[in-house]
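To begin, one chain is listed below as structure tokens, in the form predicted alone.
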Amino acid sequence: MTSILPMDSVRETARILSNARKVVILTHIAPDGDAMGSSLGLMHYLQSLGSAASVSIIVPTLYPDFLAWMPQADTVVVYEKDAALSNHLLQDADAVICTDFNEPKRIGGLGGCLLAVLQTRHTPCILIDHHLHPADFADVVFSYPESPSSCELVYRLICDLSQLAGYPLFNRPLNLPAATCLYTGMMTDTGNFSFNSNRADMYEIVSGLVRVGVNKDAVYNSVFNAWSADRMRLVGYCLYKKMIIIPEYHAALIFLTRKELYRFNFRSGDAEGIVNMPLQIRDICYSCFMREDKVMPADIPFAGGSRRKVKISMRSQGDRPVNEFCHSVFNGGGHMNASGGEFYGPIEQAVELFMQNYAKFFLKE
């Protein structure tokens, strides 16, 4: 497989890390599966090297049920949950990795520690992400939209550090554990290999992860059939009753108030996957998911006093792009067929915004 990562990036990365006795690794609000994977794909092969490292996660909120079965989850520090943990452990860092994520605001409260610590600690920070316009933050930057998940980044860097000269720690095999997060992370972050996954390299990696051991068929089953019956009701009232189809622009909008999401016993991770449904319709190309929230400790600094906060996610097809119209509209961002955002306020707002601009991103023909 062709390297496509800068050389000097990765050997200043392997530098960084072979000096680093306390390794932190953060992730961004809500973490989906990519974010997870690539924490926790990095922690393992971190773990592994045999160093006197120790690696910590930390996320500024709880990763939803359908992602707890992944190895070594249950050791994930929860922001929300321990701040002074976590305060501390960023406080204590020799080195921080940010995954899946491209400024600091995307980590909620976390992201004012972290410039805490950066600025006066000066700790070394790795970003490894893909998604547009990369915060200036970081001391050594992975950033590229073109990938279709952070993941895939995670595995390039473990590749390039393992044939590096000169830095004998990283010439280690990729554990199961390792491989696995990983596959779930490009799994998820491209819709089963449904979207922005149209390149063979890809298709390299997931052979060299099987190759390792992982069970990809097993990660399907944990992530993709493990539904509760609540859960299943609230996709058939979101398809029934919620979705709206304006079809002179091929597109589909859900939304849910909290009320609705109380209604069917809302848990963490229960909405995954709706925002695709939409697009099995014929001539239907863009589809946006909204859901109402409470503003939690985190968000705080950017509700501006609201008490209300709404998550977007939007996908597409094909060439029509989405995350231009996330990060104009809903102040988000993310890569051309698969991007979301947030609002602060009522959800009504929320959907007369998408109401009011979607012309003018959208495609007719």
Given for the second form:
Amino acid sequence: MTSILPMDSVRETARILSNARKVVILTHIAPDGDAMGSSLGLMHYLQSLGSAASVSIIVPTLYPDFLAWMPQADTVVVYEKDAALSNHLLQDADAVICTDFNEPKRIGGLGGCLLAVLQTRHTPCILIDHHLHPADFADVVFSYPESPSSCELVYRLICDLSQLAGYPLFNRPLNLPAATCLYTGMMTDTGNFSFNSNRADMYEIVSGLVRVGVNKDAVYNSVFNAWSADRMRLVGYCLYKKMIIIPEYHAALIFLTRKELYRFNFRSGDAEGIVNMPLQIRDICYSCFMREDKVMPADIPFAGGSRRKVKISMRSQGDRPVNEFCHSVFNGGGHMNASGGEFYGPIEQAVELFMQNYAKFFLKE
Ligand code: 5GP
Ligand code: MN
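Okay, that one was the form predicted alone. Can I see the form predicted together with ligand 5GP too?
Every component of the complex follows; first up is the chain already shown.
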């Protein structure tokens, strides 16, 4: 595997981590497979080094049920459940690693704590991410928007660290739990290798992970074939009752109110993938999914006076960016074909905003 990470950044990472006794790993709100995989993969690797360092992972909000099987997922600290412990761990850390997010806003209320810790305690911070436009808050930045997943970047970093001269501490092969976690994120962020998945070196990494012992069929089953009946019914309801098609612009919109979510006993992760479904319709190239969400205390600075929040997800195909739309209309952003944003107010207003703006951004042909 040819190395793509800058050697001085790898060396600086080795220096920071070899001096740290308490490492904290942070990842984004509503953690997905790549967020959990990159954090847990790193943790399993660091724990295998035999150093005295303790490693903790803090996530802003709970991970979905279909990721609960991941090795040591149950040790992850959830900020929305235990803010005091999260703050304590962060303040006490002597190195922070941020994975799979590009700006402090993406970790909700933890963002404020992180910035305060970095400013007041000068805790060294390493960012490993594949989103555009990383904010300037970390000391070492591995930012590769062209990388399909953060897990792939973590794999590359671990490879480089394990071969680094002068740091025998890191000279360990990847263990099976770490490999399984990294494979999970590579799989989920490419839709089981169905998009962002044309680079040959990605399969070299998959091959390396399978060689370590990853059971990729079992990972697929754990993640994708683990639905509740309520989740299946929610998807059926969305497609049958709630999908609005705008044929001239090749677009589809689905939105769900809190009342509808409640009816289907909505749990974190149940909406995962709904936004992708309309793209399976011939001639649909843009898809938007909106759902009402709770306003967390962590969101209050962003929420203004509103008690209501709408989470927006968008997907598109080919040369049809949705990140510009999300940025301009919903104060968000993301990748060209997968973006998101937020709206503070009633969902009907968010739908209205969508309807007023799509023609300015979407291609007719
Ligand atoms: P998802 O639709 O899976 O929640 O998010 C898809 C992608 O859109 C994420 O990987 C992230 O890059 C981006 N994204 C989602 N929500 C937001 C948001 O509120 N703000 C920004 N800047 N990006 C977002
Ligand atoms: Mn990711």
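Whichever C-alpha set is largest while still superposing within 1.5 Å between the two forms counts as the rigid core. Positions refer to the first chain, counted from 1. This is a predicted model, so every value here is computed, not measured.
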Worksheet item: With both forms fit on the core, has residue 46 moved 2 Å or more by CA between these two forms?
Response: no
Worksheet entry | residue 356: Cα shift of 2 Å or greater between these two forms (core-aligned) | yes
Worksheet item: Any chance the CA of residue 325 moves 2 angstroms or more between these two forms, core superposed?
Response: yes
